[in-house]
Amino acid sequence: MNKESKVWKNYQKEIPEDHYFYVRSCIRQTFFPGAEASLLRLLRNDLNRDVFEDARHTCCTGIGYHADIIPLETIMTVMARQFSLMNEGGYSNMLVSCVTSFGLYCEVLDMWEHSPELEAKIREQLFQSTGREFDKPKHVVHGSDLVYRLRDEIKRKNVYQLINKETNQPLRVVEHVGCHYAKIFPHKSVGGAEFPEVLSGMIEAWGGEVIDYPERRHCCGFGFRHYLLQENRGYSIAQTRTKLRSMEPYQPDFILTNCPGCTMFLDRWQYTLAEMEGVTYDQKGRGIPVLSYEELAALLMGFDPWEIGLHMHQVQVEQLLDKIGIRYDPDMKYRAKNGDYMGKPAAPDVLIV
């Protein structure tokens, strides 16, 4: 094994192929609910994977924790209850939808490893409050980890590729990896903080070209307290602006993310910046489409764009669908499942929709 291979081996993680207890994301279901539903449908129905979720599981309370509202021991007890539900269902692998939850599960388990007395305290608190006990998971895996692990299997089932149907050239894609996925515990991610491959591996496997850009590892701008406190939102939008301006010279076809918050801010701050400054970051005034890894995988496998919720995006996706050659019915974009017309949102002043 050469030196490069040995170095890269240090950045790998074990990702089981099957049998997962799934915990949802409160942010994902609020901003882009179709993304999470698409992941479960893809894993269960198309890839025949055993992914179980318990209706009794709750939010991890991560936003409250990072906003200094939820105490550390409370979030530990909540997570311990999730582990108990996982054990009760007969599972030992935890599949996590949200990168903030993923980072916190890793953080809690790391704290318990170094402070067993704290783990014992949480066990006692859980038992006193719920009568439950738990075993820790063997693996904590983020949803993007599993899709990365299965990327070649997904490729074999893809209806579309990341190829421009007019030019027959690979689509140019910039990726943004969530900070809470790769930067808190780099050894828990694929590629670590310096060389995260979890999204670039999908792009390349599915026919696209990964475009490097100077602020590739810069935060999306969410920052929790930067956004949650209205007085601080200038910090949030300034960070997103930095990223978008860094991408602009490379004219990417779209942005790929693995974090619910990152997807939302990179998408919706484009609308805000257009209204504030009269600018977009593409050449046609439509903005740069932003997709999560679940949405991308579902699209390429032939899922209907509106069924997976792409009409929820601020930057419209039709420009990207047309490049790939994905079929869609424009008349169904704003219709509910029963076919009722929900009404078209008001158009922004600057961003073309």
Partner chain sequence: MVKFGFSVKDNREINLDEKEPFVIEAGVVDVAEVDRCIFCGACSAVCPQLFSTGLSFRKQLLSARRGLTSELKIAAGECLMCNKCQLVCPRDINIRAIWLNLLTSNI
Contents of the next structure:
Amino acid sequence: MNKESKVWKNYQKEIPEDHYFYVRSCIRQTFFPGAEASLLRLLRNDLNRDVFEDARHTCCTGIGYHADIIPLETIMTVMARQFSLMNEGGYSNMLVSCVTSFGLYCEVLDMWEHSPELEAKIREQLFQSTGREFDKPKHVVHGSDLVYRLRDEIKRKNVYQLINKETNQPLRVVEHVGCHYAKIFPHKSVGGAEFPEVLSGMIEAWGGEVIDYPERRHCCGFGFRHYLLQENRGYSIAQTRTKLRSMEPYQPDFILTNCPGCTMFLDRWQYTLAEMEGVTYDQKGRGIPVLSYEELAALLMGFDPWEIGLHMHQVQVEQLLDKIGIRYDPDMKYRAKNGDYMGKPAAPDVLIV
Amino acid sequence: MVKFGFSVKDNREINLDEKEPFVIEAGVVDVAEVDRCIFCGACSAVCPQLFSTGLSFRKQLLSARRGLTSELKIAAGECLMCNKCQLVCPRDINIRAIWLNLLTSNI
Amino acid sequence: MKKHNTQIIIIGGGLAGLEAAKWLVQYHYKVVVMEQEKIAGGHVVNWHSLYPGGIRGDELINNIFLTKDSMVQILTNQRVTKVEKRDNFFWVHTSQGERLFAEAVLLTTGFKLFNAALKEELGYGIFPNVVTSAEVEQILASRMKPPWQLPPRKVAIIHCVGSRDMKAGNMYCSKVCCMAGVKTAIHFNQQYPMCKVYNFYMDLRMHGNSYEALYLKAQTEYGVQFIRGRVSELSADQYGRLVLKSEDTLLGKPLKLTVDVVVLMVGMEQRKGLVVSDRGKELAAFDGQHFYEPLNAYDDAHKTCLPGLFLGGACKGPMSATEVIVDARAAVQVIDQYLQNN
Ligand code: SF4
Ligand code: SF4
Ligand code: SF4
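I've shown you the form predicted alone. Could you give me the structure of the form predicted in complex with the partner chain?
Every component of the complex follows; first up is the chain already shown.
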């Protein structure tokens, strides 16, 4: 691949260094709560960035919207309220945790751009229902944008590198960028939708090797309605299987993602596929570990794997930790912070844990 | 095994890497003749069986080209041998003869 | 004699410009051809073969020069920036700041090729073995080193790249690329006998005598597979081969194919950068956003809204080499008539 191509240079967005109003991801809170906590800890404590949160901010309702149960005007009003909270805190840059939210913030702002009367109506509705007014954000930035921007600063603080400790070779990493990060508005991304740079830039900066596999742009299979209804899940998992099959021949060391949904499906469906079809997508029957970019950044900066919640992953991460040479205490895996034993999840039939 | 209440949907993809474009055995079919087809559908439009069984020589031949041959023999059995298709084919393919040969072949 | 002193400036020394110059000189006009490149000959000079007969591009251009008259003056490395109409004559300005006098001007500026990198999904500029149709012509004519080391075993030819594409801003068919795509498929088979070629098309536009026959030949003699569907994703597999995604739209099924080389049949676009003005007022019709429009498409297909300014060849829209020659010759007759009556 020729990285000097103009294609990358066409998609370079402006990412402010500092001063963000942070909006959380609902699904990340439940799937991988440690990921979000580690992003905040990393930005605030280790990189000394000003990231502000308002406890009154809510779900963006994006999943409900895409599942056809929340009307468009409702989601716009909810987003308008978040903007208002951001103004109240004295911020104008929005840092969005979730790719679904990020795509929707961009989309709503774009719709207002094209139909100012819609924006006026939402202003009116927000004012009537809450007495609030708002200014639109100057920048809408996804968490992965910011970590990409700060990747070299993070590299300087890294305790570990994406290098196989045994062989001294770079780790082979496949990445999957969430669909709504760049496929709706390529110009609001780093690197565009066809050859996205946001995650591969981090991998390379931190010493790994990016594997360009054929189904790199294929949807992870989340698909909202397709996952939410049990009858439809066969479509969701079929997409994940397409991706996993496409990665398998490269024997990647792990998958890196930037979207809570993608992390969830690429990780959990490996268990389901193993149960249904008896297959795992690695040679040892353990599956391919999946990390989100903040989990990776935190790990390399020396955070404790269990503190950042890696025991919440279905595909066990120890094989990866060992390759990088990250020190961890196996005994602490299922212990709470105070040392209490939390109990161990039941072992699946096929996937080796 | 765990019951999930759903199953993985099949992959409908034509994989031309695995299935080399099907070359119907010489002797059964004149390869140069079927190579002429432009998939215009004139044959199937006049086929009396398109209306009842959905028989389409165009579709069967194209599927075979893409390596999908499982329906070929059944399709051959659906043909009424009326020869209307050959009458209208702009690339002068003797479709009835191809069906006849397929019927008696062991493809 | 009046004729000998009459100066006609032809802007663009490609096939259309040279062909028109050749004939205008026979009518005893003084002709200057302005060419922006180092050598005249335009796109055609690099072409490996031109359909339907398969003549080499440089041969076709040389044929024009065989009848060359000393009265044709070809100025190369001359980029014309502005054509300025005065009462009864023109000033033609070059980027070097020179100003040339003309009684009539013929625009034969031709076309530029669509920038294939804009169709990002096709990976041009990213994967070395994704090449444009223009590059393939040069490779087949041994004017360029192929990016592949081993003879390709599988080749995909993708039609309509940058043509018939609203998003690319080109809502027209480039007309020659279907035929060129079929021709290229055959050439690959001839050059690499083990090679299997797949053409991905939206419609096959075989619009002339013998073209349909060549299509038939590609099917029956070379076993070229024609797949109706637009390739919409391209990536590399672990061996560096190119994996294509498309739908076989005639079967309604997704299709995957791995090949060694991908050829993009790039379309034609209007060139930008030439200003035409009428007594100081710039004319919007020549802003380079669209192909130049003649007075009408029927019996005034060479005249423009400016008397004395004429159009010839592919600056009016996609044309094949044969059409360009006919069009250039027709322009000669219209120009002669204009100058006789003036
Ligand atoms: S010969 Fe068979 S395929 Fe042809 S029109 Fe008759 S029934 Fe249809
Ligand atoms: S009529 Fe002839 S050319 Fe057309 S699809 Fe049928 S067999 Fe092919
Ligand atoms: S000639 Fe063919 S390839 Fe070229 S633009 Fe027209 S339809 Fe597309």
